[in-house]
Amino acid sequence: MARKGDRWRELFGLIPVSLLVTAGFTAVLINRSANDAPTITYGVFFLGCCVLGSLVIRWRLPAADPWLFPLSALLAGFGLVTLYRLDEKFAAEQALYFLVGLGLMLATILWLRDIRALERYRYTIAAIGIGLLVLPRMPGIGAQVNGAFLAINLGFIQFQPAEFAKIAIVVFLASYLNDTRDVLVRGRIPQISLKHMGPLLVIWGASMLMLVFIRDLGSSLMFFGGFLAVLYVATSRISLVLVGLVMFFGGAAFFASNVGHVEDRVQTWLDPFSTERVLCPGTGTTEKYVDCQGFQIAQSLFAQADGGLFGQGFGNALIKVPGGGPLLPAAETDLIYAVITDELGLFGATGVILIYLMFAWRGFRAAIDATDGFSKLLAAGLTSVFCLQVFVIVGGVTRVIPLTGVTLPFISAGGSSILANFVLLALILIVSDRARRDRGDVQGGLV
C-alpha cells in the first residue's frame, strides 16, 4: 500500500498554495492603494475548501498521487488572483465555479468506485460526446462566442459543451483501442479493416466538423491530437500517427484555403501587423488590418513584450485605456496568458508553464503505473488533452499557431472549463489510486 505520508504531503502542499493566494490578493490591493481587511480570509477560505477536498481524497483514494490536487489548486488559486486583478466580478464568478467544480470532483470520486465501469458504457458516452459537440449549432440554444459556435445558452445558464465532450471522447477511445490494439499492432496499415480504423475516421470527421461547422479551430486540434496520443500509447506505431497527422493537416489546409473564417484566422496569424486597409466586420468601417482583425493578437504580443523578464507587477500593467475600454481584448479568457506575462514577466509566465509540466508529469506517471490497459490509455489520453489545451492557448497567444478560443485550464475565466477539468482531475486520481495500490509499496517521495 501507498505510505500514509503521501496524504500528509498533499495536505501540507496546500498550505503554501493558500499563502500564495493571500499574497497575490494583497499585492493587487496594494497596487490599487486599497484597504481590504478580509484579504487574509481569502486565503483561509481557499485553504479550508482545499483541505476538505484533501480529506475526501484521503478517505476515498488513500493511495492516489499526492501532487496532482495541490498543483491543480495552485493553478486555480493563481487564476482567481489574476481575474481579481482584472475585475472583481470575474473573480467572484470564478470562485463560485471553483466551489462547484471541487464538489463535482468529490462527487466523481465518491460515485465512481471502479474506473473500469466506464468501459461498459463506451458507446453511450461516445454518443453523448458527439451530441455535445453539435449542440452549439442547434437553433434556439446555440450561441456564438467570439465568432465561433462554442456555447449553449439555456437562458438561466450558458456553458461550452466541448469541455465535457473532450472527456467523453477520450473515455470512448481508451475503451475501444484497449479492445482493438492487438489488431492495430499486428496488422499492416493496408490490411487493417475499415471497422478497426473507424475511430480514426470518426474523430477526424469530428475535428473537421468543429473546424468548419462550429468554427472551433482550437478544440479540433485538441481533440485530434489527444486521439493520436492515445493511439500511439495503445499501439506504439508511429506509422498510424503519421497517417493521422497527414489526414488532419491535409483537411486543415484544404479548409484554410476554401472556408472564409478559417482562412481569416490563418491570415491573421501570418501577418497581424499588416497596415493594409480593409473593411472591418466589427465596425463596418475601413480600417488598417492591425487595428481590426489583427488587433487582438497584436495587442497580445505588445503586452508580453511590455512584461520583459520580471514584469510590471500585479495590478500595474495597462490592460484598459484611460476611458475604460479594453486595450487587451478578452483578457480574462483568450489572452489571460498575455496578462500573466505582462505582470509577472517571462520568469513568472515560465513558472506557470512549469506547473503545467509538473501536472503532465504526474498524469503520465499515473498512466505508466496503471496495470490494466483501459486505465493506462485513459490517464494518458486525459493528460494529453489537458496538455494540448495548454499548448493551443499559449501557442496562439505567443503566435506559434493561429489564435483560438480555448481556455487556459484552471486559470481562464469560464465555468465549463473549470468544471470539466476538475472531473478530468478526479478520473486521473482514481486511476492513480488503483495503480499505486496494485504496485504495493510506493518507494520514495516523488515516484
Contents of the next structure:
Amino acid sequence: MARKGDRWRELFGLIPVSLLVTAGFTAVLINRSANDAPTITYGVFFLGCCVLGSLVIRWRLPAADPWLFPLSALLAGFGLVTLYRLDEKFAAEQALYFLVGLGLMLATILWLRDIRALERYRYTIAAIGIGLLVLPRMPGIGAQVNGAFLAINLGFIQFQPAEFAKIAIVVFLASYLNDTRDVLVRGRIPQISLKHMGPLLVIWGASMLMLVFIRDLGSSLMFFGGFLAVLYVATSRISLVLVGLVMFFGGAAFFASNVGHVEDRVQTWLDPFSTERVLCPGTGTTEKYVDCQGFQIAQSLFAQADGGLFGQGFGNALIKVPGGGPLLPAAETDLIYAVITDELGLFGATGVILIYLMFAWRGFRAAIDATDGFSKLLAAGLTSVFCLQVFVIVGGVTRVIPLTGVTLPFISAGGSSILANFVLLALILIVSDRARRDRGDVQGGLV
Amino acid sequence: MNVAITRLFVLFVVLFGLLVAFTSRWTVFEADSLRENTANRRQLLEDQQIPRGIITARDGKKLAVNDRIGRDESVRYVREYPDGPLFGHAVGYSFVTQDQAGLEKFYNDQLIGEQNEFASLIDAIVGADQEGENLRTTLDPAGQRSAFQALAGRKGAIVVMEPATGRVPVMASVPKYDPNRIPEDFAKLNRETDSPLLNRVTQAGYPPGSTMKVVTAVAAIDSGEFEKTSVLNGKSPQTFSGTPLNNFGNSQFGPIDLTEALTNSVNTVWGRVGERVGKETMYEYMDRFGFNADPPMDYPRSQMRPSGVYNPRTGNLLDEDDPIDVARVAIGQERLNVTPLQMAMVASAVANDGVLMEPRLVERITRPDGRLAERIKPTRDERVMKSSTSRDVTEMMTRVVDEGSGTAAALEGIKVAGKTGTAERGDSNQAWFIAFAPVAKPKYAIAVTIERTQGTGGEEAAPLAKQVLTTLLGRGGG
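So that was the form predicted alone. Now I'd like the form predicted together with the partner chain, please.
Complete assembly follows, chain above in first position.
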C-alpha cells in the first residue's frame, strides 16, 4: 500500500464530490429556471472546506483511511443539494451545521491524541449517554415529535440527544466488553454470572425503556443492534446474539401490543393502504386510514413509484400539494430517501446505498486493521450503528420495517445528526490511523 | 475478532441488498399498482399544475376552459365549463378532488400534453413548461340544445351519429348535471336516485323493444334466409318456446310480407323470422353491429357498457350457447339490454350502405400554438351487411315513417327512415325511436329513448327525433 499516496487519494476523492455539488445545484436551479444564484461558488466553497479538513487529517492522522472522509463529504454534499432542492432554508441551515460538524470532527481529531483515553472515562461516558437518552422526557425541555420523545427543545434550537447517545453507548460497550469478553467467550451461557451478563441485561432493559419512554422503535432497534454487533465481535458467539435477539423481539412484541404508539406504527407498516374509516387524531375528523395514519408511508411509496428506474430528475418531484399542505411529510428528514428515489430513480437510490456500503467497508476495514481489542470493538461498533441507522430509516421508508423517525446519516436535515456523525467519523479515522501506523504502514507525518 | 467483523460486514451487505430489493419493488415491480392506488393523487396534483387543453365544440365554441389560481410555484388551474350541464356527460369533468370522467378522462394524456420520456427530457433541459393540447369535438351546440329541449326534462337519452363518418354531434342524457358543481356536489349527485351522473347514452341498458326488428330484418335478408317480400302469417297469439306471444294490442294480421310486418311492427312474424334465422345467425349479426362488446368510441370504457342479452341475476352477458329464446330476442324482448348509442349505430350502419363507422366525439387535436397535432380520421368498423340488404332495409324503414308506426317523425320535404319501439317494463313503457335522414343521402342517424312513459315509441319518441333532425338538417341545405 502506498502510504504517501493516501492523502493525495483523499484530496482527489474530494474533486468529484465538489463537482457533484456544483452539478447538483446547477440542475436544481435550471429546473427552477432561476439564474441569479451563484452555483459555482457553492461548489468551490464546499471544496475549500473539505480540502482544509483533508489537510488537518493529513497533518494529524497521516495514515488514516483515505476513503472515509471523501465518502462522508460526498453524502453531505449530496444531502445539501437535496435539501437545497426542497427549500433553500434547509440548505442554508445544513451548510452551517456542515461547517460546525467539520469543525467538531477536526477538534476531536486534534484533542483526542490517544483513542484509548476514552476507556478511562467509560462510566462517565455511559452515564452521559443514558442521560442524553432520558433528556427528551424531562419536563420543560422534552419535545414530542410524531408521538415519540426524540428531541429536546433548548429554546433556540431543537436537539436530538439520541444521535450523540449512540456514540457514547458504543464507546462504553467497546470498553466494557473488551475487559469482560474472556468470561463471555469461555463460559457456558447458564454459568455466566449475573455480573458478566450485567451489561447485556442493562442494555436490554435500556432498549425496552426506550421503547416505553421515548416510544421509538427505530432508535431502540439501532441501539440494541449496535450492542449485539459489539457483543458478537467481542465474543464471536452467535448464541449470545440469538439470546439477545429473542429478548429484544420478545420485549418488542410485548410492548408493541401494549404501547399505543408502537402498536400503531406496526399496524401502519402492515397495512398502510387500508381504506377503513378511522378517527384521525391529527385533525379530529374521520378519515380513511390511508389518508391519516397510513399517509406518510403511503405517500413515500407513491413518490418512489414515480421515480422508476432513472427518476424524474433533480427538482422535479412533487413534495407539496400546490397551494396546500405537504404531500411528503418530513421530506427533509425521515422521507429524504423517498425524495432521492423519486428524483434519481432506482439507480440513484442504489448509488446512495452503495456509498453507505463503501463507508461500511472502510469502517470495518479499520476495525480489522486495529491492533487492540478496544479499537476493534469501537470501530466495528460505530460502523454498525451507522449502518443500522441507514437500515432503520431506509428500511422504514421502503416498508422493510415499520417507519420510525431517525435521520439518514449525513444527508437528512438536522444539526444533531450531522454533528454526531462527524464525531463518529473522527473516532473511526483515529482508530484507522493508529491501526495502520502500528502495522508500520506509514513513516512520515505531514510532508 | 476479525472473522466476526467480516461476518458483520456480510450481514450489512445482505441488509443493504434488502433495501435495494425493496426500492426496486416500489420503483419498478409494483410501481404501476401504486400509481393506480386510489389514495395516490400525485398524478392528478401534477396534472393540475399544467394548463389543460381547451375543449371546443365543432364550431369552435369553448366547452371546457381553465381558471388560473395562485401564482409562481403554487399556481394551479381549475376547470370551468361555460355551458354547465349542456355538455356535462359528453365532455365530463376533471377535478383533483373527484377524478375525471368523459372526454376529459379519455383524452387526459393529450389534454395535459403528456409526451414520451425523451421529449419531456428535452423540455426539462430547455426549460419549456408542459402545456396541454386542445381538442375539437364533433359536438354541435345547436343540436345538443334542441335535444335537451325535446326531452324537456323527461328521463331518457338522445344520441345522433353521422353515418358516413361516425362523428357524434349530439349526446344528451336526462337528468343532466352541471360539471362545475362536481367538486362540491359529487357525493350528493352520486347518491341521487335518478342517477344524474349516469350517461344514459352509453351506460344505461334498456330493453330495445321493436327497434331490434331492424337487426332481425338485416340478419334475415342478408343471410339469404328471407327476402323483403317473403310472406309469413301475422295472426296473434302464436306460441314460441312454449309461451304464447301477442302482437301489440293483439292486432290480427293475415299472411303479410316482411315490409308490411316491419311497417306495422308485427311481433308474431318477426318472432317466427328470428326462430328460423336461428340463434347463431342472430348473434353473428348482433356482433357485427357491435353488440356484446364495448362500443369503439373515444370515451372511457368505465362509462360504456356492451349491449346484449344479460343474466339479470349475475349481471353478466349471455352468449349464444346459453339457453336464450331467440324469437323474443328478435323482437327486442327476452333479457336484451341495449344502450341508445348501440341503437344509433344500428341505424347508422343501415344508412351508410351497410358499413358501420366507429363513433367519434373528437375530430382534431391541436398544439397550444395552433398547429395540428392529430386529425382523427373516420374509421370503418366493419361491413355489417351487403349494399343490397341495406337498400332493402332502408326501404322497409322508410315505409315505417311514411305510413306505419313512425309517422310522427316525418319531415317536410325530407324522407326519413325509422323504426319505433315500445318495451313494456312493469306498468310503464320504454319508448324508442331510431331513424336516419335524408334517406337518399343520409346525414344523420339518431336514437331517442324515454324511460317510464305511458305512450308508445311512435307517440313519445318519434316527435323528438323529428325535432332534433329538423334543427340539424335545417341549416345549410340538409
